[in-house]
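The form predicted on its own is given below as one chain in structure tokens.
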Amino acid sequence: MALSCRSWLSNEGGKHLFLLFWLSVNVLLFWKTFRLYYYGTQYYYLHRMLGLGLCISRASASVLNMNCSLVLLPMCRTLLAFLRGSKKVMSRKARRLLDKSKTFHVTCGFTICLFSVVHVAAHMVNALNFSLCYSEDFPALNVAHYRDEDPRRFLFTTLPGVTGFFMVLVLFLMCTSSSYSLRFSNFDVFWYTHNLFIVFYILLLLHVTGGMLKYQANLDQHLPGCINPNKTSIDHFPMSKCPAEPFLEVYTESESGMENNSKKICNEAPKFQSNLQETWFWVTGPLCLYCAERLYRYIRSNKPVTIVSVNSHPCDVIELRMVKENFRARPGQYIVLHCPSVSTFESHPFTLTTSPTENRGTFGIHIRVLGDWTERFRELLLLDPNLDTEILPILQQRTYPKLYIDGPFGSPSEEVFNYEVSLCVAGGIGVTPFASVLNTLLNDWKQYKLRRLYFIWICKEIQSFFWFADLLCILHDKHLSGEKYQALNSRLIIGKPRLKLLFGEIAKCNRQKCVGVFCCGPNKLSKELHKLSNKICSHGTQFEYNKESFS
């Protein structure tokens, strides 16, 4: 089956386009910094010394200031809600690119590891020109004391050797353990290691205060490859044995008079001084944002909230049902589950099943037990795993442990209700999101620009459809049985689902419609109907695709 053109522009072309400009914005911000230090006067002395290594070094280092920043902005949960939720600002385009925050955050954070390799290693060729090309005529430019001083002496004893060194420590733990198999096998490893960003952020702002690199001050007074008459001539300087074109060829190009450099007197000898921080300019920023939110989160989520029920479902599967004073949340939305006596800070996210309403101030989510995490939890809640239902007693309380919920979050399945057809696929415990909007169904569809829905759930076993048993039953009985319009078609199907067959005939029955479709579930189906979204376009029906994932 070929690909549509109208369906894979849709789904696909506002992120590449995004990606290409990300893209571009590297090579440029690369290339310019590589140009001025091989071609800036300041640093004619610095790159004499040095030669490709301070070019590549601080292209690279550009390149990483730049990506430091923007990958904070993807976490900045509550930034990206507000964002979601201000519709009269954003566009449905728009809102749909705030679902790739997180492949943009592994994007950035694998760009980072990349240039660091780079990085390092050009400095590594720095420390050996530092030593080999060691000059007494300018004892302020020289790192190294002496010449052939052995490199790893400033490698590792210098401020920014010492903090490189665990900046690349901190930086290998965070990507081996971020690996799929790691996180699905150990999250409390995944987990921690993260959260070492807090310290390779200090040391890369430390690292940025050696000021090893400098560059000349005095271009004035000092032409760059004048002659000394204190001094030896610029003939003698040593040089990089890996030297770059002729620079006073160079010059002539930028500045004219520049190639009678060589025969000038220097009014003075030359005067260096460190680099500006540039990193201090990039990354200040995006942290500063991102400390006031988690602030923000932590103080609202300081308030633990109240437990109301908590029942067990077949599949190893817990219901809980919670209040909190002045908790608002849109169906689709999700939480973060904080609990103390299970583990003082991790913490996991959980789709709303329920979201609280005028006449209703409760809210629930379903837990499927998988893991450490969950089976202590599962402990805690419940005295007898066994048990098919418990519910708090009105009269005798039962002492539940504390909880604590930050959010709420935005995701994709937030948008079911701004289409006028939505598909949402789940598999297995991947309903919750869309029990939320089921929910919704409940009290008035109407009021929403969604006209129809097709709801596909997959289960492996017959006894998970009794988790959401009562809502699919009443929400049967109210929109096929008393409605005029149906709302919502149902059917059994016992077997593997034949999504090709389902998409044409949804693509038959709403001609000349954009088709919102909606997945939460295996990496499997999400594939599937992600490449059936890009290649059935017949009747004219498009389909958007958009796939549920927690940031």
Contents of the next structure:
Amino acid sequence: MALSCRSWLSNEGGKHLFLLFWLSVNVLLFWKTFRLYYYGTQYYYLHRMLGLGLCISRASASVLNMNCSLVLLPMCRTLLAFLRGSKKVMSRKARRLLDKSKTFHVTCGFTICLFSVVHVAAHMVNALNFSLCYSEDFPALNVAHYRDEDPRRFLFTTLPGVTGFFMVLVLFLMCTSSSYSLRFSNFDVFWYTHNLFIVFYILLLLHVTGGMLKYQANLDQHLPGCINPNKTSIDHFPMSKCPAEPFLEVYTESESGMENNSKKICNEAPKFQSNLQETWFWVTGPLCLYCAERLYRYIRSNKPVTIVSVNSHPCDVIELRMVKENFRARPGQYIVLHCPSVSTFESHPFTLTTSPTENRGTFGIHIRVLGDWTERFRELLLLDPNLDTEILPILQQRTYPKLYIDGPFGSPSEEVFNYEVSLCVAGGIGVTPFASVLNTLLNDWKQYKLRRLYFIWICKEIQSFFWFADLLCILHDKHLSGEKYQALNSRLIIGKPRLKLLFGEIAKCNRQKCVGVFCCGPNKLSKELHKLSNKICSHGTQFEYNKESFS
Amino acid sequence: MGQIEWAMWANEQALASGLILLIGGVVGVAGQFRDWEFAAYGVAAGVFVILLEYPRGKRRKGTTMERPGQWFLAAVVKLFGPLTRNYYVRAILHACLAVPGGFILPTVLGTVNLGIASLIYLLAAFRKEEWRPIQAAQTQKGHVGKSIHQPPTNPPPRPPAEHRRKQMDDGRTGAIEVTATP
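How about the form predicted together with the partner chain, since we already have the form predicted on its own?
Once more the chain from above appears, this time first in line as the rest of the complex follows.
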């Protein structure tokens, strides 16, 4: 029992702890800002005018500030790939957190949507109160031009109103196209609308420059509640319609300290100044970082690659070998392909199946042809050789389309080498990250920590094994020819793998060790592996689960 | 871009707009806005739109993921026949439902979003898309690939592996030698 807790803790503990930390920071920010506006003396008059709406809108704004800045960071893929590669900087536990970067991005995005709803609702109420509680005493505080002005006018005649309106529209478009089913069926819609984020950020930076909410700047000369000898009462807020004074009790507490002074006399009328906007401090950094990363990626991917060879494999898979100057990649990383002849704006990620080495600069990918982009790409690559090529067999000039690649980017499969024992389970074309791992192991396995590798490849059809026929043959031969190789024992089994038994077997053969479990395949498979990794605990073996995701 | 099914996106948008209209209506009523009757309308219209849009329609190709518990509402929506099947009707309906929300502040956003959803539905209608209910018998069991050879028909003892392999109809190019364990 204790051991299974240990397994669960090592698998789930890190990310849950991080989530808890992020949640606490959000709650703290909300609470701190709420209290500032609720009890702060500099906001006394504004609070009297607007009520609870002020506190809720500002508190949700501070949460939004933080999440709008955090949401960009997991998308800096080059930076994350760099962090993954620098083993001295990050421990394995920290690198495993990087696997969850997309989930964190989604969590922040969801929080932004939720708190935007709260923020907008609170501001609607603020608009109503600005209109109803128009103050003749403190004209500087007003947003309305006269009492009972239509609140809809604030939306379209003020900068924060207009920018806020369009921000909600952009967020609406981005949010509705980000649902799982829409990403799954119409990825294009998701991709193009999600790139509207830059409009959102520009509007956000303009939104906060409106300066509609003001604080009192001269508290020394005019403490709220002081007596103005020229006037009979301090404020003329019509009590029936406007929010009641919620913090009067607290105020009288602080006032009681001044009872000896009796009521203070106001030296001058209150002066109001616009709030200092925090958003620029929160958002500018990550936004600049993200823009710099995009620029760097654009420059890096501007030179086209040279396609060396194209091979067609059964079950709709093509293998592409390429070469590019100064291209370095670690096994398990992926690249993003962009082919303008197929589509001007679309790009698609593919895991590298062969990484470039010191001796050989070519690298390769295996593409499974499933959608319209890959089909068109295959058509362009596998030109019909019937017509002219028979005339000049030596100078067979294949005109391949121009191809650009972005990357390489990191993935959890890079960790295979950092465990003493690893279990890799692949479903169908999900074998690609592990193919590059096996390719690397063929060349030089001694420099890595990895000593034993269990590799399970599940395919619907036997023909699929031809995708890596050469690789499997070479591995098989190396094993047979007697090299001292603590490597694979090969079995072919027809039917679903019995994973529970397999885990038990692995646990028995690797007592007291930490086994890295890697999965790249359909969701059901990965869920089962995840469950088993958390549960199985026999013989002191611990299973750490790392999942590769395709979307 | 040619293969996008606009109706799916319009459905997500309309559902979200219904929710926004509902929340705006609640804020309008609770905040006691002037002309709060429009806010009350927003609540009712929002609920109606959510109920209408909750059941997801079937995609033209590929499997469609159902929303949890949508079968009941899908049966109700199916009853209205061409009124709910045709996306022109839906586009006009949403446009009309959206208009009264524009009269008070809290429901303005719901109006605009529902208007956008109505436009996308119009686009879907131009492309001759239709709402069809997801049938229950859509899922099939994953079939095993053809190249896996038939299980042996004769009981053990069976002839050795080489003889069995010769009987296989699918031609292998012999690149891999694998030993099949029973």
